[in-house]
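Just one chain follows, in the form predicted on its own, and it is written as structure tokens.
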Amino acid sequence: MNVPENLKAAAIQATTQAYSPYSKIKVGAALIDHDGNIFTGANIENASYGLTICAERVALANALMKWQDRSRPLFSKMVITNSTGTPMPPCGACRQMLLEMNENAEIFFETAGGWTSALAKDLLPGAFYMREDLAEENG
């Protein structure tokens, strides 16, 4: 598995950025846009569970605060990691917000038997997608 390196390092060093304080697992992610620029993030837990915030999401929310052509996808690769090495695929809700920001986009993280990778559209099957005719209206 060809892992980029670059954005494994930057993903390994959000985890330092975590705030983690009740499963004590640091995640780390990284992405890189069409222009080169690389965007971190790191989970950011809460005593309220529902309000806990995914390494992936913050990474993209980074990106997105930047994002000056949107005629192009917000990213094109993603690299997520944690400190306890244990296979941690993204959740349901990062997996949506890695669709609609580049459906083709790779996605790269740690499985049972080492690294894998998937495009972002093969980790949600039945991904919910907003009408064309609703997207245009919402501009």
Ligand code: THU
Contents of the next structure:
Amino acid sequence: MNVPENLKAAAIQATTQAYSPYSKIKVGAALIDHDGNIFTGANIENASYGLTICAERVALANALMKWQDRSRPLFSKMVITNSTGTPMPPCGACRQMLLEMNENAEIFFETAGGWTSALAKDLLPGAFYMREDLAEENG
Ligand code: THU
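Counterpart to the form predicted on its own, namely the form predicted together with tetrahydrodeoxyuridine (THU):
Next comes the full complex, this chain leading.
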């Protein structure tokens, strides 16, 4: 598995920026856009546990704030890692957001057998999409 080294290094660095006093797990994510810019994210927890934001969604939000050319997808690749030494595949909420920003993006993460990668669209079969016609009918 050819994990992009620059993204892996950035994701590892991002784990050090986590705010996770409750789980103590530090997750890091790094993505690259079509101009070669790298954006990172780390998990941000809250005493009201359900408000926790995953590393992947923080990275997407960081990139979204700088997204100039909206005719092109936000990003092409993301690497996710964590401090536990055990696999942590992206959660369902993150899969939904990754899919929206580029269904053909390649997502790299650790599994029991080592690193793997999958396209965003293959990580969430049968996903919810907002249909244009539905949005118009209700607008
Ligand atoms: N977490 C992520 O950052 N990404 C995921 O895809 C799964 C879970 C974080 C949230 C929480 O801070 C910690 O990992 C344990 O669930």
